[in-house]
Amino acid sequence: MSPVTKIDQIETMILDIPTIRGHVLSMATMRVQTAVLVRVTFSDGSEGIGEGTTIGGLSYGAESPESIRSAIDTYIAPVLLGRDGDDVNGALQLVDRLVKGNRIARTAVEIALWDGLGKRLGVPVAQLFGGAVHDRLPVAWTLASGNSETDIAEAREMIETRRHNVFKLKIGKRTVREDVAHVARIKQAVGDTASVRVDINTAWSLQEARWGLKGLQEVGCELVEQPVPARSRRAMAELAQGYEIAVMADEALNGPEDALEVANARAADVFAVKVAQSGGLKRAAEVVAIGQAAGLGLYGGTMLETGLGTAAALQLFATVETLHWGTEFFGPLLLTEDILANPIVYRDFCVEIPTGPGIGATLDPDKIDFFRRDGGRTRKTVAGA
């Protein structure tokens, strides 16, 4: 009999990385992204990377970095120490036994399970989820730098390189009139060389969303994404059903329950799935699945992580067959710095499936030190400690 591969150490750090400009977001303007990333170590020597990414702090959700780290550094890592690195969905269902919530914590670990599962077989972790039908997807852009004119050169720079051709405009701080003014701009700017989409992150009443849908749907913008709290799944609803234009589910989205309560609610005509959100890649591919029954639209959305994270992401979409209204995995290219060794390759609107074992990624050692917060300090939760 082969020996049991165990886990022997966790550890886990906290990188902050300037933004290339001011991401403006209903909730907050970024500068800065702040990413968890966690090194599994097993007992024959074999590592395992993950990342747990949020958005603006606690200003978006429930998970700050900071208890990202605590949660896995008190909670989680003590519990998987010594357990066979192999058995991946036993780690996962102990995790769900002993720590509620947490999502974004246990996406972290759950990625470094995967990966480190992955580069012992010599297989990618697409592969482990039966395999990849794709090796690049189409990638929107958000353009959210709350200026008119700007995100339009930003935009015609990017049709012109041939980086992207799909946008996601963040609005939602503004009048509703405003922003459906601020969209019009955009979409007669860029006209039928590219498709424009919004993003309101809650910000917006159900009377608002009413006029908002209607005002966007006249000026050409073809999907709205969560428009009002992700509570009011009776608002939802009634906006999916009243309008043409598609409506998005991404803050009501945490998780495979979640996903099942909106579809029966028929409060979305798409789901954006994001793996942090849901709790990690095969709660990922439980909402995907739910969408797919419930003959929803797909897309694979981005908590803004760094090329860890989005590698990750991109392993599990390579295995979905149609995603209707493509990715928005362009996280990396809002950093100052791409902390990987071997960078995401973007061009011709798609973005590339990353190859090579485990999720195709190889972090960079200087990068990571040079972001790194505490002084370069990580902590480590060792088995027999």
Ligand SMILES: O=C(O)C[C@H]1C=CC(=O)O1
Given for the second form:
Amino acid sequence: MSPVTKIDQIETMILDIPTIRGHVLSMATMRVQTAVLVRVTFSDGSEGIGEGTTIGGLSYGAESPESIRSAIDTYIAPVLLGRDGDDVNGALQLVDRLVKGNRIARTAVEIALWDGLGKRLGVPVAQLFGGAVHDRLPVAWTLASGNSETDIAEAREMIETRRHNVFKLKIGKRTVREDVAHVARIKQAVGDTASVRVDINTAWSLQEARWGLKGLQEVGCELVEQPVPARSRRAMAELAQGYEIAVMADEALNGPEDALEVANARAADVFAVKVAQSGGLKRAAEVVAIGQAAGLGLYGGTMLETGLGTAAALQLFATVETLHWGTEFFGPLLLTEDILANPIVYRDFCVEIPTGPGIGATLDPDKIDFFRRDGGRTRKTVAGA
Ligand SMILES: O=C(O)C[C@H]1C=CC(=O)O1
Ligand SMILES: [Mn+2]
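Show the same protein again, this time as the form predicted together with the ligand rather than the form predicted on its own.
Below, the chain from earlier opens the complete complex, with every other chain and molecule after it.
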């Protein structure tokens, strides 16, 4: 019998990477994206890499980049050291028992474990999830410059260069009337050449959302993402059932338990399935399964991860038969620089699934050194130390 490949070391680092322009969301304006990267080293010398990323510090959700890193270093890494690296399910069950919440932190480590296993077996992670049924997926772009004219110019360029023809507009910061007028201007400019959707990031009350959805569907917007707070399931159900425009759950979906409750309450027409928010690739696959069983639409969502987290998500979504609303795996394109030596490829309105072993991502060491916070000091948790 070959010796067990043990988890030897788990290393974390924070990267701060500027965005190509201000990304204006209802709760924060991003000028930098902060990613937490994990590198797991195994006893046979193999490695796995993972990413756990949120948006806008603590303004989007309950985890911050700093809390993600600290949860990994303090609570997740020490219990995994010395374990069999091939036993990913065993590691996940152990972490599930010992660490509540902290889904993004758990995701970062989980991705690194799948990546390590895939690399050792010489297969893409998609194969560990039953095999890819797509080699590319449609990919949306988010228009969020904060200015209608800039957004229109950006949309036109994306359509002309065949990069994107699906646009998600970030609204919810201005009045409902101003937001609907902004969406109408953009829809009018792109006409039938593009699909226009919006994301409110929970900013509306139910009353505002009633006016908002009525106005949005009148101007040709096809889908509205998380108009009201994550916990407002009854409001989401009223909106999903009361209007033709599709209502998509995002912040409301934190793993399979939420997915089941949202589906039971008919509190969405579509699930935005996010790997990080679900608690990892395996949990995201469970959210997908619940959406499928409930007959809901599916969409591959992002936390604006770098190429690393994006590659991991692509491995899973390549295995999903039907993504009725496509994906938004454009994270690397929002950043001034790609941190991968083999950047994700975008062409013909699609994103291509990386084909190499593991998640199919190789880090560019110079970029990592350049964007590292703390002058390049990593924190290492080492077996037997
Ligand atoms: O969906 C979100 O709320 C977060 C994210 C996804 C795309 C984007 O621009 O922001
Ligand atoms: Mn969203």
